[in-house]
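Encoded as structure tokens, the following chain is the form predicted alone, with no partner shown.
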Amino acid sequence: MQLTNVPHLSSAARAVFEADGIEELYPPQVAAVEAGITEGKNLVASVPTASGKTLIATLAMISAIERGGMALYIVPLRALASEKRAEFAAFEEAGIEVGVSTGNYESTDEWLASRDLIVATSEKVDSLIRNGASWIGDITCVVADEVHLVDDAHRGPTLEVTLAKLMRISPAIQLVALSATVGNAPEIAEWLDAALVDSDWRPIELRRGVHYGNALHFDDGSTKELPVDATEDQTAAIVRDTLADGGSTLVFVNSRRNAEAAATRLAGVVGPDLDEATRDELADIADGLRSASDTETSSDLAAAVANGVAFHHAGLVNENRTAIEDAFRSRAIKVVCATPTLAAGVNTPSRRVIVRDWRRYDGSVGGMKPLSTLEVHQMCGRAGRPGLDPYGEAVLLAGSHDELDELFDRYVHADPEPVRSKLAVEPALRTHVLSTIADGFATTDDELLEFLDGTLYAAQAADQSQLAAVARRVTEYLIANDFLSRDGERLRATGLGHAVSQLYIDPMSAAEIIDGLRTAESDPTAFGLYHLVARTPDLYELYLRSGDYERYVDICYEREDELLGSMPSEFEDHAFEDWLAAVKTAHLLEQWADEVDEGQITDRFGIGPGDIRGKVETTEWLLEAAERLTMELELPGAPAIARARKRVSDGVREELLDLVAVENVGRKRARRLYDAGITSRTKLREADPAAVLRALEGRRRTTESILENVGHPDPSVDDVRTATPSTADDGEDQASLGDFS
């Protein structure tokens, strides 16, 4: 089908598609158009990666907008939201306004009412509904990307309930669900009352297979010689072979440590074959990686990238993850060694995918557990990109003939497992039962079950009794903690319950915070507050490693007076270890807020810089919620909570809070200014520019920017001489290392 034959598409929209080189549709896209995707019909598209799922979604959204509606594109990850927003921005030439919303859960983002197409995470959409965003009812088309993630225990229930709410708000809404790997796509389509396009067509061939001995064994029965030298392993041999053919490789391993180790080893394979121009480009990228985070992790990453290889995992700061993804897409970086999280939707295709580790540690079984077929197929789908690769190959590694047979049976020839709802468990239902009642979707137990009847769980479960039993227990928990009240059959959210729902925190987190704050006999300390939020289910505690127990027992008793709430007995093994894990987490947060160097923190706690940033962001969010709860309940301590929140947000001691409020002044620059006697915004505004320049080590552009931001009457330093001419041109930005603002 030619693009010109697609119905209900304006000439302006067609021009945007054509400018992107799209003139003829792929077979799955044709099937979607024939199923009524541009006429407002619901659709589930189970289509391989690189086969045009996004175009299917775009056709649905653009045609809905051109009919006078509003479109919403739901993604599972913030990084994917930015990527999709950039992709859809091309349609602004056709008069379509695009917006993205991912953070600040206690907001209605009313500015989005003027946008035609909105990209957001499922959590953000859920929070917008809870906070009463006026424009939600104007949405006429919703796309759920990576819909198979309803199977995910953490993110799945939110996506599932959010779709159920949107269907309840606008019964005529068009729903489009996308996935490359749904083992029970007809069941998902039935739940959404949608037509199904279920296709295995790809624009370029993808072959899946297993490397064993000195050959690749493929799913079509063919083999390809690929010998392994005595001095190298299978992964290195496959990477070398891919490089010789001009391709890139994505290697999936089962842990961060293995990703880093594999990248370091493969740098010796890739580096010697790089040309001078690529080396220069990679050197620039490596410099940017070092600037983003002053840690050993970032230094190791930069060293690998200089040789054409990167590692990618959640321990990296966002800036470095994005830089790696961009450089891999441009093929400057030839190999990325990643944990499975990279397979969750970010667009990083390669010539070959190597699934090196098909088992990973699972604490619930106390050992290594095979990956699901769905996960492995998601990884395999990253192989091959139209326009750059003549083919794609996805390879698992076997060390014996028996393992070769097992991998073919388990992954190569197997279909992905069916997607199953994870809604009927208390942690998932606590927040969603509260929000369902607070938002007015249900006012009695029967109405609550009626609402839940619109979820995937209800569509899949032959027996609804488990869901009803869990919902009943959760409702009683919410009543006991004063989040809900019952008057006869009628359920309603209390003022506190509405606040907790809008704050978008787990009700159990709210109960823990409230209980702790009520025990405070004076203003809580920052350490006590960090420990309090570290005990909540919304903030993952650090693990107690070997040798940690005695250290944190000592800290626990030394600072017992600061801790909020009731400390469990040492004889309550599990509860006391959780308490100590929260002490360890609070210790990390306090060190960050005490301006301890980021590299020292990562070394002391054995984590990555991205982990610090993640815990800081979550702590800031939970302390902001704690401030709101103190006001709701008229408890003391709000100013102390605000100071602790600001300190952890900016990573500074209390005396620097005024300075870091100036744009472009982070934790290290603020400390340099303070130590030079420039101790406040007022003093900075009145300071001699030469003194500021000296404090900032001769960085002229930075100095002028900061002086301008603070409102200095004469921010220019053009005529100021400096004793450090080597940095006067701001070859930048080593001065901002460790700044987090």
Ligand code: ADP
Contents of the next structure:
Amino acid sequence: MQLTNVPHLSSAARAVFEADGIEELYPPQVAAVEAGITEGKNLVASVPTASGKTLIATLAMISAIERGGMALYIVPLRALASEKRAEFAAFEEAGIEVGVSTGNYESTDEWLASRDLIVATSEKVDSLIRNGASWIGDITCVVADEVHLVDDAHRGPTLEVTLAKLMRISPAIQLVALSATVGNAPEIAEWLDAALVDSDWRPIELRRGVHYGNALHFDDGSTKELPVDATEDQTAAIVRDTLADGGSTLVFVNSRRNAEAAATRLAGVVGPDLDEATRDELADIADGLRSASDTETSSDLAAAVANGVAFHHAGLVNENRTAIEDAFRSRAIKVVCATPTLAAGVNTPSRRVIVRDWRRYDGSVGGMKPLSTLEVHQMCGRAGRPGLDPYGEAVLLAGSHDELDELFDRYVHADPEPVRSKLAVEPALRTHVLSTIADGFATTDDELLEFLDGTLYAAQAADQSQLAAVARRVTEYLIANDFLSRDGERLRATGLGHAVSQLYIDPMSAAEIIDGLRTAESDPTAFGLYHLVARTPDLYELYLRSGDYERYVDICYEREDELLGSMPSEFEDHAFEDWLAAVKTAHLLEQWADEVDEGQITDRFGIGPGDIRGKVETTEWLLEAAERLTMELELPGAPAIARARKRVSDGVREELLDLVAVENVGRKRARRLYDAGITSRTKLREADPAAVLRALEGRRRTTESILENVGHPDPSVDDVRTATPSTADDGEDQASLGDFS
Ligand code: ADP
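Beyond the form predicted alone, can we have the form predicted in complex with this ligand?
Starting with the chain above, the whole complex follows.
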């Protein structure tokens, strides 16, 4: 089918597609159009990676907008929101306004009401509904990307409930769900009352196979010689072979450490073969990576990238992750070693994919567990760049003949597993039952069950008794904690319950925080507050490693007075270990707020810079919620909480809080100014520019911009001479000072 034959598509929108090189639709896209995607019909598209799912969604959204409606695109990860936004921005040519709703959970983003197409995560959409965003009711078309993630225990329930809420708010809403090829696509289609496009079609041939001995064995029975030298391993041999053929390789491994180690090793394979021009380009990219964060992780990354290889995992700061993805797409980087969780959503096609590790450590089984077929298929789907590669190849690695057979059975010849709802467990239902009642979707137990009937869980479960039982337990928990009240049949959210729902925190987190604040005798300390929020289910605690136990038991008793709430006894194994893990997490947060170097913290705690950032952001959010809760309950402590929040947010001691409020002044610069006697914004505004320049180590451009930002009457340092050689053009930016950029 030609694009011109797609019904209900304006010529302006068509022009945008054509500018992107699209003329003829791919077969699954044709099926979607025939199912009425441009006429407002619901659709589930279960199609392999990189087979044009986004276009299906775009056709639906654009035609809905052209009918006068508004579209919402739900992404599974925050990191994907801006990527999708950039993709849809092309339609601004056709008069379509695109907006992204990210960030603060406690807002309604009213400015989005004027947008035609909005990109957001399911958590954000859920919070917008809870906070009563006026424009939610105007949405006429909603797309759920990667809908197979309803199977994810952490994030799946929110997606499920959010879709159920949207269907309730606007029963005529058009639903388009995009999914990887899964085992039970018809069931998902039935849940959403949607037509189904279930297809294995791919725009570029994908060959799946296993490397064993000195050959690749493919799914079609063919083999290809690929010898492994005595001095190298299978991965190195395959990377070398791909490179000789002008292709790139994506290597999936099972942990961050393995990603880093593999990248470092492969740098020795790829580096020697690079030409001058590529080396120069890579050296520039490596510089950028180093300056985005001054940690060992970043310098290891930069060293590997200078040799054409990168690692990619959640421990990297966002700037560096994006830089790597870009450089891999532009073909400067030849090999990326990635952990499975992250690379799943990112658009980084590659000639070859190697699934090096097919087992991963799983805490719940206390050992290694095989990856699911669906996950391995998703990884394999990254192989083959349309228009660039003649074909894609995805290979697993076997060390024995038995393993060769096992891998063929498990992954090459196997179908992906069915997707199952993870809704009927207490942690998931706590927050969703509260919001369902607070938002008025249900006012009695029966209505609650009726609402839950619109979820995938209800569509899948043979009998609803488990869901009903969990819902009842959760309701009682919420009543006991004063988030809900019962009056005869009628369930109502209390003022506190409304606040908790809108703050978007787990009610159990709220209960823990309230309990801790109630027991606080005087002003809580920052450490005590960090420990309190680290105990909540909304903040993942650091893991206690061997040797940590004694260390944190000591800290725990030394600082017992600062800790809020009642400490579990050492005989309560689990509870006490959790308490200690929270001590460790609080210790990290305190070090950050005490101005310890980012690099020292990552070394000391064995984590990546991205982890510090993640913990810091979550802590900020939870402390903001704690502040609101103290007001709601008229408890003391709000100013202390605000100070602890600002300190962790900027990574500074209390005396620097005033200075870091100036734009371009991060933790290190603030400290330098402070140590030079410029201890406040007022002093900075009145300071001798020469003194500021000295404090900032002769960096002229930085000095001028900071003086301008603080409103200094004469910010120029042109005439100032410095004893040390000064740099007119600053190479140093905030991030290289150990701050988050
Ligand atoms: P998915 O979302 O299924 O992983 P995408 O929608 O990102 O895959 O599509 C992969 C690539 O294929 C994109 O670069 C897109 O522009 C291109 N593409 C999609 N549909 C067509 C088409 N009909 N003709 C040509 N290119 C297409």
